[in-house]
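To begin, one chain is listed below as structure tokens, in the form predicted on its own.
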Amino acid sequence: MTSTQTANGITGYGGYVPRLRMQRAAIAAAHSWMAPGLRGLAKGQRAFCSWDEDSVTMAVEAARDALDSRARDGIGSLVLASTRPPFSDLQGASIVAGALDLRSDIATLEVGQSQRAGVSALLAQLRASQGNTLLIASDHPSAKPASTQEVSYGAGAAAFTLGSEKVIAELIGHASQVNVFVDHFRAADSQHDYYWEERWIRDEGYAKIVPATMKAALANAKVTAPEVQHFILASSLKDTASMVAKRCGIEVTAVADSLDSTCGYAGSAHPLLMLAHTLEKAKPGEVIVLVGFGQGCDVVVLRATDAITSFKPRRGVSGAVADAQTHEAYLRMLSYDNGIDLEWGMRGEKQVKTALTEQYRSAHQLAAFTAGKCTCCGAVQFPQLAYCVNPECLAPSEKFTRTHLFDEPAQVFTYTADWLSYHPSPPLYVGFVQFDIGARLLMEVVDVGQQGLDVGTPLRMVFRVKDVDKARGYPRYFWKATPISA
């Protein structure tokens, strides 16, 4: 075990949970012919990624929630934690940095390989105390159909800004322990996790490893168990946090909301998602204990400062959880997770190879959705061209200034619902989006709920997978529009 103290802390937070939720009863009903016992777990709903969401897109949305309108120039590094990166050899953190339009001279890093990757990354950055860091954990664990994990899993992301100014939660202690306790694993070429017996995981893993590390962390922080107001331990096994809290002498009332009934377990991102949710209601002076479990344990002890009352995320985890579209079509979730190979017809065979040279040349526009604003006539255009599109202006591009469209208010100008073109989530909603600042773009609209679309429907922009080159395994990212109301 290790222990030192630092003055660095959390300066902001945010979260993201996919809008799509699956009724657990629908999952259990689909498997009732061979696994009737799943009905006992069929309460509430779990989040699941749409076909165009992954750990990168969720990370961008969580970071936007944490950063909101704050200046981004001061961020010196970005760390992304996930066990489900979209690439084995292409850095997702750099894609996230591009979408957020961070400085090009920041350091980027990815960590993974364990369910405690998110907590470990947070602890490492707090101990390093090196400038302002954007730390993001994003995950969408995948389970084999008819397993208990399929019912309990979810998806989500959490983001934190770290630094030494306007700290809202400071690190007051910590402890770590390494232990190759294999409660589950996923082979390098496997899609799903393989789990061992649940009772053994609880009794030999959580019940012994966490309390020992907790004792060292609380001693390092010079606080006692009854002084802990918020205890965060994420697990896909129900009631694990309450069991461990009782063993450690922490009041059961201090156990944080697991978000199980609305989100499900979001893998390595889940402890930090719970932390972002907890910070929404923490009061100055309160002690927060965060546990990361997986091949050992990390325990982080934080104390909320007076500044916590002055920070608010854009909508927070609570807002993301409330922004839900509930589904009962189980095969939809299975298809989005590549768990079933459907016949999409010949239109689905279309090749979408990405021209990497053009993607690189236009990166400044595509990644951060950057339009050009003519300083002569005020016209806003995307993509930027060599001359102003206003026929009465025609000013050269040197007269343009950069402006991002991703946070600009917009609404539906025209739309169509296309059932003939191939789309992984039919129908394909596409139409012109009218931005309040004057830009008008032909865009794809996603996550359209039962209320549908209409001219004038308010929209917001989301970072998503534009399409997937299945032959070469390359997802291309871009911005899409979605109705503000779920």
Given for the second form:
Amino acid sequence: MTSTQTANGITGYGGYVPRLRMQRAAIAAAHSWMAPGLRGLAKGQRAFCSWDEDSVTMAVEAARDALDSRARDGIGSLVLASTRPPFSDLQGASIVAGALDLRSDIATLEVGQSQRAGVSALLAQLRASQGNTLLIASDHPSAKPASTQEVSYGAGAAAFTLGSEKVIAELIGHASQVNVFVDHFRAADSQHDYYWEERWIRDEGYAKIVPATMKAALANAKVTAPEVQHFILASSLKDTASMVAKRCGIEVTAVADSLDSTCGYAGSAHPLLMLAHTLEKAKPGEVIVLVGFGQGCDVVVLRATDAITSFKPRRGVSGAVADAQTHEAYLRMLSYDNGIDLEWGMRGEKQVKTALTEQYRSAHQLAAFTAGKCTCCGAVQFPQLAYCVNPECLAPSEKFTRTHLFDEPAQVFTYTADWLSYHPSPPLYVGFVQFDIGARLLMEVVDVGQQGLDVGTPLRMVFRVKDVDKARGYPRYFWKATPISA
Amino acid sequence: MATGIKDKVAIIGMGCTKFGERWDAGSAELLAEAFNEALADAGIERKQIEAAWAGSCMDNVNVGNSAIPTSVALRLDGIPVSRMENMCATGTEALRGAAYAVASGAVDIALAIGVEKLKDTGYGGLPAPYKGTLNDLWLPLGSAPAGFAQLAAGYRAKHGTSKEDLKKALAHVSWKSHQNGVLSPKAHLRKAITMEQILAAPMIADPLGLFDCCGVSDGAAAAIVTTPEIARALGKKDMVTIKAIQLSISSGVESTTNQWDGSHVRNTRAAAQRAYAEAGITDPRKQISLMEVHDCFSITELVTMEDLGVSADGRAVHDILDGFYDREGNGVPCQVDGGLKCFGHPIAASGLRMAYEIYNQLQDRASERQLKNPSLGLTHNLGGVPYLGISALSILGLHH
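Swap state to the form predicted together with its partner chain from the form predicted on its own:
Everything in the complex follows now, all chains and molecules, and the chain you saw is the first one.
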């Protein structure tokens, strides 16, 4: 697509944090026999992905938060940044685009292999100035059991629409720096990060590299440090942002909420998650500085415009953070992250090989949860087969119009809690979901909290991993239902 | 309307293996065990069988695909043998194939046989079947109990039944079957269980506990059918004929639209209506002497009593608790042999096992279990799940 628009600012934002939160004290307690020192870090909660959440599913949820019910057909490109994509050479961005039902002629791009992936991608897209872009950063860094990272890490995603109309935060300056300062690394085939000494990372890394880049960025933006109202520096090391702010001459009150007590550090997505959170409260004219750190530094200087008051995400990062289910079973978190090999019994041996042909053929209805509405009798049906399901109608599917179910109000029609089937998070809650528009289908219900389910429980739809084909390493995605939190 | 098959087909021989954990036998041996009994009962030679319908459901723990393994196991040389697979309705479906062949005049004597070897899975419960390439991409997993347990939520919502009352009625269903199963030498489970044990059992799929679920067993059952004329020529007395066999399969209405209330099985109602019409039954509550229904789970038996029109809608809980379906009650005894609950459920054998009990009861050959003067019996199977399934009914009676 060609466009004369200039992409020079953020036009919308949203975020996602998994509902599941682990009490840090429970992590520390599990390791107290060999790492009693962890107790000192064990305050608050950290978010963790359910077994069926990953960078792709979180990206979809963050984008839905940013887009809400706004039209999606103006989006010309999608960029997804993550250091934990589900595939090495199958594009997660395409899966996200499908779930969001973006136009098929958009450009998609995936950015990774860097702790700065999120911020670098945002900066690159803001500078590229090409039409309307959906930029998403999504990550769930994995830490070795009993490491300090296991306690401090979290998970989350943030999404931004970029464009030139109704800009709510404009790019006013930036600077970058590159070096090979190895504070930590994760080998290509490794699950966990390897860290060097914390004090060295602070003193030689953050304390020197960020201020130098900041200086250049602020000069480029023609603002001074005291003029910065929001300073965003994400780090899994505590108090780093305050230390750097002080060195740069930025007011400590400008240091953005790290979301440490509720979410934890969401890797390369974390600076953008903090940015989405910051934009919720930023006022017109305020200067926002966003730092991406790792093998150098990116500093992005933004200024909120008057339009910022007119934008609202669906529920925002604040809403996602508030929608928490607290867990204390540490082994649950470990199991969901494949950190422990539990005996699931022979039922867990079931083969879930995907017919990729069928997946492609049915993509129009599976990816974006598209039901068919019969123009003859009005029946809304999923899946869409050759004939209308209504026995009084039976019209051919050529008579259907398509309608998405992912944002339609729905409730529990029947349900059970199945303890017999193999399920990575027993019991398997399953039941019929009745949509207000008439569609009905059997669905898995996830993140069922203490309140349980009943006939009539209101539900919303979430994009998740449906099954994992462990033999071939292939996750397949579909929509599931979850109770709307009280 | 078609005239149906009422009294056009007689059952002249039946066989049934001991159901249970048959570590001693594979599918081929189970088939032979049921076949031998049926042949002896019919008093015919193997070579008199002109066609066969062989049921088996679970591919991975059974004889294998097609009818070849059954034909080989029984040495059915050169005759047409068809494999039937219609989930839990497979046994009745095999009988339907054999009966329709005889009724059409295509063959004189036909065999229906079904076998399942579930204890070769290595665990309890059924193996999860594939649902096809498209459905596997969106339908959630879910065990059989999970599929049927959802009837409980639907039934409570429809009739305003309390969780406690429903659970008590469900427990009575299982209690009754266990009382009856004690008298069935071929049953897998032959132990009476108390209501307290049933209510305190661990949860399988809410609200179904362990005793709300039937067992998983190995077994086979067989029937040999012919025309009443040939049967008479073979010297058969107290002749049992088929009054009706009907099947109804879901088209997706229940699971895709809001035209189903979750409290009943639509296909059982459709199959029953047609079977009653075919058999000439106008008041099942009064006319049917005994029933063997698909009690894969206690909730299934409960709603089936309403779907068959024996209990009025919303009244099954009360009929069950009043003992209407008990052996010693004054109603219609149901599961007098212990049902799936005590026999277990070797999928493709169950429909024929049910017919075996009715057949023996009608001929006054049920020893300790014998009811007084039954004249009409009903079998019912429910394959798949209540909202996406197959209902099969057969009605058997004495031929006068």
